[in-house]
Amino acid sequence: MIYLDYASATPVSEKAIKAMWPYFNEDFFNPSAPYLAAKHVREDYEAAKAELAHIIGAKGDDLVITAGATEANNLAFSALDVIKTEHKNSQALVLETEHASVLELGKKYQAGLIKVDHTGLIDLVDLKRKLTGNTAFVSVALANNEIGTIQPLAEIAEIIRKERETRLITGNPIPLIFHSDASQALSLIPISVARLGVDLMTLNSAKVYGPKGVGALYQGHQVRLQPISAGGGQEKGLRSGTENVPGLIGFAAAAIEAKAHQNGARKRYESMAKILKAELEKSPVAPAFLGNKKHQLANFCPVSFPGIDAERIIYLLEEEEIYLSTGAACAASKGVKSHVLKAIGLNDAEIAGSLRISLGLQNTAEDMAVAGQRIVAAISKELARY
């Protein structure tokens, strides 16, 4: 098997599995229970939260543990609900290439869409144009989940800072909160919430070789959120329910491991991507590599073969146990055209011929050569069928 869809899901690392295991059978206690064994589990839970927070330059108390990135994004947008209780006309802005969970939340709040260029990079001029005195919430992912484009969050944060200063001078009381979904980026690039200037940040275990169904939301001290579930008051009262102890332990272990090997992994991905691209260049249909070459996650190799039916290519490759996708799993499974590829200006033929190839730790240079050759062979087979 050659798996090339790591942007969709990653296997759980051996270290994460080993770290989690005791909390399934030996230290299975509810961390809210009053006896000593349970208190030890509570200590381990809080220690893991602190370790995870440290990776992004935060403290354990700054994190709210959730059941994944989608839930974390929903919790993040509750900040807008809080603001709307005092300022009814408050509005939101989201990048037009955001993950489906953020876009759907944007629709709920009738958010404006910030444009991107043909590489998926934010149009800062458009952001400034659409940032009004009523804007209370801005959401821009650190790295795109389909083409891997990395956004200049620090520059966006500076624009937001200047807008806050203007409001202070003019007496505009509406706060302005900056949220970023960093799900795809956590294992691949260094992250500091202070340096990036974000108020809220979404993290996802499933993209960093940790267990699925676990996420986290970084909450800046000045941000107020609303609870998304009622119950026992866990996670500062914002996310009630018995804590997923093994999930968080595994998340923290995987994230620590990923950070320790970040530089080496990035170099490996860059080297492997060169091999893959060299093979894809031999295709009878010229490949168009997507995303921003200077600002792109190293393990992303999104590509379009205009005029080819990428879904048929995927089926042909699956027969040879080579797995990749046409875009985000939630969109591809519904047969929906990628909103990301539309936003960067691709036409229907280019979108139909697009593949999202994302590399991971289990891949080798030999995998890249084989996969590239078989993708080209599948394209040649399709051309012959036409």
The other form holds:
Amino acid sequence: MIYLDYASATPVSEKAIKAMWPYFNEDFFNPSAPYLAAKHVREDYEAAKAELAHIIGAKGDDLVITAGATEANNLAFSALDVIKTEHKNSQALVLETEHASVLELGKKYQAGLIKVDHTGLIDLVDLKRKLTGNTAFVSVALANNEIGTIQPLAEIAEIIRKERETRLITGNPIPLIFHSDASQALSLIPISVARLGVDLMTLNSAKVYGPKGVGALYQGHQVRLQPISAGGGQEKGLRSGTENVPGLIGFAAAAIEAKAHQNGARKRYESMAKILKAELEKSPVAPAFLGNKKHQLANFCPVSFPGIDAERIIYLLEEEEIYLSTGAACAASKGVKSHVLKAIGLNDAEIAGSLRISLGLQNTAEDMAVAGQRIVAAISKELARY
Ligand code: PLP
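Write the structure block of the form predicted in complex with ligand PLP for the protein whose form predicted alone appears above.
Time for the whole complex; same chain goes first.
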């Protein structure tokens, strides 16, 4: 098998599995229980939270552990509900290329959409134009999940800081919160919430070689949130329900491991992507590599072969146990055209011919050569059929 869809899911690392294992049986106790054995589990849970938080330059208390990034994004938007109780006309802005979970929340809150350029990079002029005195919430993912474009969060934060300053001077009491979904970026680039200037940040275990269904929301001290579930008051009362102890332990172990190998992995991805691209250049239909060459996650290699039916290519490759996708797994499974590729200005033929290739730790240089050759062979086969 050659797996090239790490943006959709990563295998759980051996270290993470090992770290999780005791918490399924020996140390299965509810961390809220009163006896000593359970208290030890509580300590381990809090220690894992602190370690995870440390990776983004935060404290354990700043994190709310959730059942995945979708839930963390939903919790993040509750900041807007809180603001709306005092300032009814508060509005949100989201980047037009956000993951479905943020985009759907944007729709729910009738958010304005911030434009991107043809590489997927945020249009800062559009942001400034749309940022009004009523804007209370801005959500921009650190890296896009279809084309890997990395956004200049610190620059966005600076625009937001200036707007806050103006509000202070003019006596506008509406707070302005900056949220970023860093699901795809955590294992690939160094992250510091302070340096990036974000108030809320979503993290995702499933993309960093941790277990699925576990995520976290970083909550800056100045941000107030509303509970997304009522119950026993776990996670600062914001996400009630018995803690997923093995989930968080696995998430933290995987994230620490990914962070330790970040630089080496990035270099490997860069050299592997070169091999893959060189093979794809041999295609009878010229490839158009998508995204931003300078600001792109190193493991992303999104490409379009205009006029080719990428879905058929995927099925042909599946027969050879090569797995890749056409876009975000959720959109692709519904047969919906990618809103990201539309936003960067691709036409229908370019969108239909697009493959999302994302590399990961198990890939080798040889995989790249083989996969590249097989993709080109599948394209040639398709051309012959036309
Ligand atoms: N945000 C981004 C950027 C993602 O890539 C994903 C996963 O595909 C999610 C959110 C949703 O994550 P989950 O399905 O774990 O809730």
